[in-house]
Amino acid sequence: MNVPYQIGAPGFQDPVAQSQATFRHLMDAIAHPALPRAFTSRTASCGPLSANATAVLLTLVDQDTPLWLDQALASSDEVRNFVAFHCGAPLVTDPSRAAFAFFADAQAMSPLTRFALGEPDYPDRSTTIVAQVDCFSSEGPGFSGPGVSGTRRFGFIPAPADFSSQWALNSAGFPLGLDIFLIGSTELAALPRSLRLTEV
C-alpha cells in the first residue's frame, strides 16, 4: 500500500505487531547476508520514503538515536514531521554522530567513510545505514563470510559506481566498520561488515 503520510495520522497501524515483523525480516536478512529476502510492509510512505523504508525507520529509530537524512529526505518537511512525531529522533547533520543513516537513493551512499565506524572497545557504536534501491541483482561482486557459503554474487540498482572499493575498505576494518539494509518495494537485502569481497 502507497497511502501518503498526513501530520498526526498512525505510522503504524498495529504499532507491536507491524514493529515486531519488520524486525523479524531484518534479523533474517542478517543472517542471510547478501541474499535479498522477501518483504513488503502495510506501512503507508512517506514522502520520498518508500512503505518498507518507512517502516524499517519507525522500527529502528527512536528518541536515543540520533538520525542522519541524506539531501532528498532532510529537505522533506513531511519526512521531518514523520520523524519528530513518531520516532522523536534528533536529527543530526554530522554524518559521523549518526547511529543510523537513511538514504531515499542507494547511489547516493557515497562515501561511506564519512560515517561512524566504531571505536575498538565498542564496535557497535557505528552507523548503520538504510538506502533504498530499484532492485536487486545476482550479477554483482562476490561476497563470502558468515552466512554465506562459498560465495554468493549480489548486486543492487542504483549503486555508487566505486561501491565495490569502499566495501572492501568497510569490511578490512573488522570488527569495526558499517551495516548497510538495502530496501527495495518487495525485499530487502543486507550487508553487514564481516562481508568480504571475494570476486569483483
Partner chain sequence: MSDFPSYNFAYLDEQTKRMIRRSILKAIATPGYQVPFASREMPMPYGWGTGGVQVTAAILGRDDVLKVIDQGADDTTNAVSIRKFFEKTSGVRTTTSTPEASIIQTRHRIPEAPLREGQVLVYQVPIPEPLRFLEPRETETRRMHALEDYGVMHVKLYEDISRHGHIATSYAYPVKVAGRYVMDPSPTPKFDNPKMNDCPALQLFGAGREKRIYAVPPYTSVISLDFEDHPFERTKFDNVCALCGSTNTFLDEVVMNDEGARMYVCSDTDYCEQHRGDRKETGA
The other form holds:
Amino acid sequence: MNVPYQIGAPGFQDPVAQSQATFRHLMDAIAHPALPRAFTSRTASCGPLSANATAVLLTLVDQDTPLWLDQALASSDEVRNFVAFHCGAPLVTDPSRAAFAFFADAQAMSPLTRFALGEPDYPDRSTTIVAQVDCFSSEGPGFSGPGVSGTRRFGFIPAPADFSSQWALNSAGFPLGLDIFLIGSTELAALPRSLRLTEV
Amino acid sequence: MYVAVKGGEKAIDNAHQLLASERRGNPAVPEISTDQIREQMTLAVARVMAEGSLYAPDLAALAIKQARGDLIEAIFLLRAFRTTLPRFGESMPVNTAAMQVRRRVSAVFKDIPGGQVLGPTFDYTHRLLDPRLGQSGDPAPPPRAEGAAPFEAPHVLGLLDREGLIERAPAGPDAGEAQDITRTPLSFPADRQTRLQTLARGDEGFLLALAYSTQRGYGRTHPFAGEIRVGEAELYFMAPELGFEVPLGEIVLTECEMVNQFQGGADEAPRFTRGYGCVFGQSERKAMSMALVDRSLRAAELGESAGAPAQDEEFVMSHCDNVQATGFVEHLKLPHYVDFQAELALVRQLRREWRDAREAPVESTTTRPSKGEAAQ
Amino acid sequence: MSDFPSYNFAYLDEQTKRMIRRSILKAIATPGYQVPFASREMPMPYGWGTGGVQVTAAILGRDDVLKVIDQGADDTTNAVSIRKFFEKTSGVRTTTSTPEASIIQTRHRIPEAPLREGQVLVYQVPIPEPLRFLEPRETETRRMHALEDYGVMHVKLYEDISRHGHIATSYAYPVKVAGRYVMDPSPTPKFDNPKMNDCPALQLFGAGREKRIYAVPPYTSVISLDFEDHPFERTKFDNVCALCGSTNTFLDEVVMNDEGARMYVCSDTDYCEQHRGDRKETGA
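Alternative state: the form predicted together with the partner chain, after the form predicted on its own:
Below: every chain and molecule of the assembly, starting with the one above.
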C-alpha cells in the first residue's frame, strides 16, 4: 500500500487502536526474540520509510525521545516533516544521545557501539534501533536467551557483514546494550540485548 | 457454612451511596456551594491547589466539597484530574519582584524600600473564638489608603546581594530545560530545581515538621526570614508560533526567601546563603517550611556535615508526597489474607520447631549456637 | 466551571501510554531490572494497584479479554473495582476464567491453572526493590544491582537459617531472573514462585507509587534464592480444599466460629469452581 504523502496527512487513522495494535506486535516480538511475526500496518509509507516502520515510529517516538535517522531518512524532507509534525521528536546527529535510531537500510547499523548502551545504574538509558529489512530467514545463526525455549536460528536480509560479531559484543555487555527491532514489509522481529549468540 | 466475601460489586455501590448521603449531612441544613468554599475557605482552596499542583480555584473548591473537607482527599482528586490534562508547554519564569503585593514582611530590616505591608494575616490576632461568626453578618469594610497607587517592591535579598553579602540566586533553568517531576521519574542525587518542585507539592504538615526539626538542632541552618510576600503575579507563556509572550492571567503566590548563615571556606569569603519557598495561594507556613527544608537539603552542596532527616534528600523527597503516602498507608486496608496465610503457616511451623528443639535431648541442642539459653 | 474532558480508551492519554510502552519494551529486554517510568496519578489511590492498572491500560486493546484477581479471587472488592474501571473506560470483555483471559491483572497470587503462550500476567507491586528492607537507599540498591552484589540478601537469608534452621520468608520471596537480577516477585506467597520459572506467558510488573516497571519474558529462568544445603521449599498444606477437594493448591484458612473451628478452601476461586465442575462431570 503506497499512498503519496502530503503535508499534514494523518499518521494513524485510528491512533488509539493502531498504536495499541502496533505496540502489541512489538511487545510480542521482544518477548519472543528472533521470531518473525506477521505484521502489516494500514498506515501510509513516508518517503523511504516503509508503512510498517512508519507505524512503529508513530507508536514509540514523541517529543520525549531524541531521534537519530540514518543517511537515507535524514536526507528526506518528507521524513523530517513527518517526524516534526506527527511526533515532535527532537532530531539528533549524535547517536549516543538517541533514544531511538531509525535505519532505512539495516546494513548500515554497524558499529552498534556508537549508540547509547545505558549506564550500569540505569541500563534502560540506551538507544533502541528500528531497522527496515527485506526479509527474514530461519537459516541464520543460533540464538538463545530469555523468551527463547531452547535455541532458535534466525537471520535477516540485508544484514551488516559483521553483524554476528557486533551482536556478540552487544550481548556480552548485558545488562548494558541496545535492543533492535527489525521491520519487514509483512513481518517484524526483535533482538533484545538479553539474546545470546550460541552458534554461528 | 462458608461465607466468602461475595457480592463485592453490590457492596461497593452501596458504600458509594452511603458516602454521598454522609457528605450532604442533614438535609434540613442548606447545602454548601462550591462558590462559598472558593470565597470563604480560601486557605483550604490554596492548600489543595498547591499540593494538587493545579491552579484552579473552582475545581479545588469542588474537590473540597466532594471530599467532605478532607484536604488530602481533595488534593488527590485534583491530582488525578490534573494528570489527564494535555501539556502545552512551560510558562515563562514568574517575575515575583513585579508581583502586586498584598502582604510583605521582612524580619531582617526594620524598614525596606516599598515598606512592610502587614496585609491579611492571623499573625497578631488573639486566638479567641469569636461568637459573632456563629451568626451571619458582613464584617466592616477594610480601611483603604487614599489614592494608594501600585508600588514597587523589590526583593529584600537584592539589597544584600548588591553588597555581595549573600550568594547569588542561581539562574533558573532555560526554557525547555526544566525537568517536570510529573513527567520524569525521580532519580538520585536530584538537582535543586527538582527538589523545589517536589517540595512545592509536598505535604504541608510533613515539611512543617521537618523545618521545625532543623530549628531544634537536627541540621541547623541559622535562618532569618529575609522576606515573605503574598500577592498576584502575572503569568506569561511564550508562544513559539507568535514569537512573543502571551499573558495567561494572574495567580496568587506566596514566596519566602530565607537568609542563612554560611561560614565560607578557604576559597570563599563568608557570606549568607539562601533557602527558597514558593507556593500557590496564601500559605506562609508552607512557603517558610519549604524554604527551610530547601536550605537544609543543600548541606552537601555547601560542604556541611549532613546527618539529620531534613538534610537527607532521598528521605525527604521520597516521603513528602501526601497522595503517595496516604495511598500506601491506607492500602493496608486491602485484603492481605493470602500473605497472612503464608505467614500463619510459617509461624506455626517455627513454633513447632522451637518446641521440638526445647524438648529434644541435650546432645542435639549442642550442635546449634545458643545464647544464654541453658538446655534443661 | 471548567468542562470535564471525556477520558481516552483505557483512561490514559496516548502520550502516557507511549511512555509506559517504551518502559515495558526496555523491561522485557532486561529481565528483572526495574525500569523507572513517569507513573501518573490514577483515579485510585497509590498502593491500590496503580502500577498494574497503568501497565494494563498501556497494553490493553479492544480484542483483549481481561481478568482481574486479588488474593486469587475475582470477587474481592479491589478486584471488582479495578475490573469495573476497565469495563467503564475501555469496554473490553472481562472474564473470571483463567484460560479464557488474554490479560490477567493480579495482586498477591499467580493463578493455579497453568498459563499459556500469548497470555500476559500483570502484577500489582507495592515495593519493587527486593533489597529495600535491607538497604533503604535507592542510590545504594541501584549500585548493588549494577555490581550484581547481592551479598546482603544472602546474609539475610543465612541469618534466618542460623536462627530458625531454614529460610523464614513466606511471601515476596526473592528470585533471580535469567541468572542476573534479583527480583521481588511482588507479595505473592512463595508457594507461587515455581510457577514463574519457564512460564510460557509474559509476566509484567507495575509499581505505580515507586514508579518502576519490570518484566519476566516467557521461557525465562526464575530461581528462588536458596543455599545448597538449604534448598528452596514450597509451602505445603496438610489440608485439602473443603469445596473442591484439591490437594495441590494454595488454601485460605476460614475461621468458622468462636471455638476456632476452621475450614480450608482454594484461594483461586476460578480454579476451585472449575475443579468442582470437573469432579461432578467425572462422577467423583
